[in-house]
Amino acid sequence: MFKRLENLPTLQPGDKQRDLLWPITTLGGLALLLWQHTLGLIILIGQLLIDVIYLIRHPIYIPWREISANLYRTGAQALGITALVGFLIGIVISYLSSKQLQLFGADIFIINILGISIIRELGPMLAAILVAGRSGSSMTAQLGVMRVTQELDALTVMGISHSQRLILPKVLGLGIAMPLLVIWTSAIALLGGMVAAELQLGLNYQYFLTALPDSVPIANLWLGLGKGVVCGMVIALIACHFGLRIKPNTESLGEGTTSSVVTAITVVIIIDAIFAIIFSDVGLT
């Protein structure tokens, strides 16, 4: 029985017998997940609706400390990082489009590249993105943190809601600091871009200036402000629900925090086609 027991096959750990259905099991693995996660934000949405009504009808129990708090995290603190990426990335779009421009004498054109390429588009992705991969990962550390050390289970306990003293004042807070950080960027942004078009083409700053409200429509800078609001709020909410679906363990703490910020940036990649498929006749003309 031993030289028997011997002479058998042996399986490795990692070697699991394939079935031939794995690709229609693993879609519909991803598929079963994604639903979960569409619901569990719809009922978080939901949640934060009933709370608003509730906090409309009693303005006393409004969180201002924690929306102040959370405005300054998200926005004040949010400005520096904010300021060198739009500089950078202002004064590299000049000085590639400059280059392209001076071939065929159209260097007064760097004014409508740069005014509508920052302030519709640019201005808000880089906000966003920077927000998500700053803020919303902070969000769901914060969160994850509370559920391993069981302040959750503790708030419930005293009866304080979680999506009214935790979730909303991060949702307003971010829904509030995303507009003026797209202001702030793209105003940074521009200035880096002036700067190159006056050192590459000899650009005056005052013509620059005077230029610019003719070359880009307003409605370009309540586009991208309307992008800031949107971006900002569903940043926030991704956020929030991954770090409530964290168990008390510090691995699902360190995968929700990666899953929140890939899936928040991934989701402002889509709004932010969506709003270029929706408005792409608007400020352009």
The other form holds:
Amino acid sequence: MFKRLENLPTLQPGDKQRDLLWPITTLGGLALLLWQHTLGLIILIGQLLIDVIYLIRHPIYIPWREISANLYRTGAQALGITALVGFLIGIVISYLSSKQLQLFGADIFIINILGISIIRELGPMLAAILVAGRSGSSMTAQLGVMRVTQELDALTVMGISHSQRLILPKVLGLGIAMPLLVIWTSAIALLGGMVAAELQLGLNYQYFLTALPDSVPIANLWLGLGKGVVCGMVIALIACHFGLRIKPNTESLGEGTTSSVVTAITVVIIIDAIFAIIFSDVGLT
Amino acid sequence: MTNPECIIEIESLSTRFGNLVVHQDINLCVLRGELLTLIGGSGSGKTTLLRQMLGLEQPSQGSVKIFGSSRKDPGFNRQRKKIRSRSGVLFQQGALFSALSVFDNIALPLRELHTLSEEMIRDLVMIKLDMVAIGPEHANKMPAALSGGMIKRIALARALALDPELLFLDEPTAGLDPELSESFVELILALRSEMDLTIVMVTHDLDTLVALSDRIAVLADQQIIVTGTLDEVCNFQHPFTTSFFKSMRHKTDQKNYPEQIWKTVPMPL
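If the structure you just shared is the form predicted alone, then what does the corresponding form predicted in complex with the partner chain look like?
Next comes the full complex, this chain leading.
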């Protein structure tokens, strides 16, 4: 044993080359990665558009079952958590604002504050962020595991297109489910706000409900719904994009899921900002 | 020119991953009705070559023709569905869809045709399950509830669902115990005589190799160094083949000279 060790030549592990330009290469690598993601997303969107045209011409291939399954998984099963979060946020906002409003004796404006902020901003954003964390991660993980178990390859070999059978139903399903979830979240948040306003300010429920449509222009509701549709489809797209990029190993699976959720939430907030700028003169007067 | 006998024709194919050359100038022809086994050391690119035959990966150079049509031909996309339904694949881990039951897994390729009635599909699925010796009581189980051997059998049933002419097997007996793998080999032999299949197989298992192969292609040094029958490949002089078949020679030697073994075994006291 020792003799053998003695006779062994001293083996050096391959030298890791120290690159002096590492800040530039790292930066360049990041920029390239961003470019790759953008390119990948654009290709994915293009592929989906081609699929939609194909399905319109051949309606027999429309994956109804998958769409309804996604609707149930991303929509119906998210009702509980969105309701809970919406209700609590509604109570908190109503409680804090009514304290401030009481100082000025402007109690009645609680309806305006709650109505505008929840229907226009908070409802869609809460729903979108919850869905991005909940459904986005599950979509990415699902596609990733299908890659690991070679199910994606099996689909390709059977001549079933991934985009048509897996991605399009997810994007459409979430595009339909999100606006419905937005309405649900906004309604529950308003309910929470109404309860808190009654307790804090003694504002009558009936008065709250009748004054709400007068103080909130209907455009805000459409804006919230529009945000829901766009955010829903974008979340599904990003989740699927990251899911398809996952390499067949566990490390990549965890990494892909994390970056999918982080990206989805960031993009949702960016979309919200874009909406706020574009529609800055709609529904506020 | 396409040889009419060639179902798969690989012409001067090269594969590179970055600077790593995996295949260089590979030519291979899979004849109708034969069972070709692809062997080679780890990392020699067997699986990559199989994936290129399946169209899951693109070679860096060269072409793969299946049923006489290449990916580069115009009109290939139109033919793709037809080619898909003429070939079946058994993946190494089975790759059953974990969201679907056993029945739905086998029914999926049939449903994709959109021409069969639900009753017909049910009958066909039950026939395929029977072919791979899986009882009807397992039809409604989920893949997670099945043993490895059953998953392989069901994956084989799914690969055979459309009665393909061409079947790809990726390590069909890896991960099975000897008894199961023997019965799997018998199953493939039986199916082959029934269905007139052309089979391309990748395997490491010597017993499977000996029991099934008509021809063997050896992948080493980035090339197919030899193709031929078992004897031809066995006698081919190359470091890889000699070491690969060494253990098998032991076995055949032992079979041929049983009395010698008897002599070398110490006498029982």
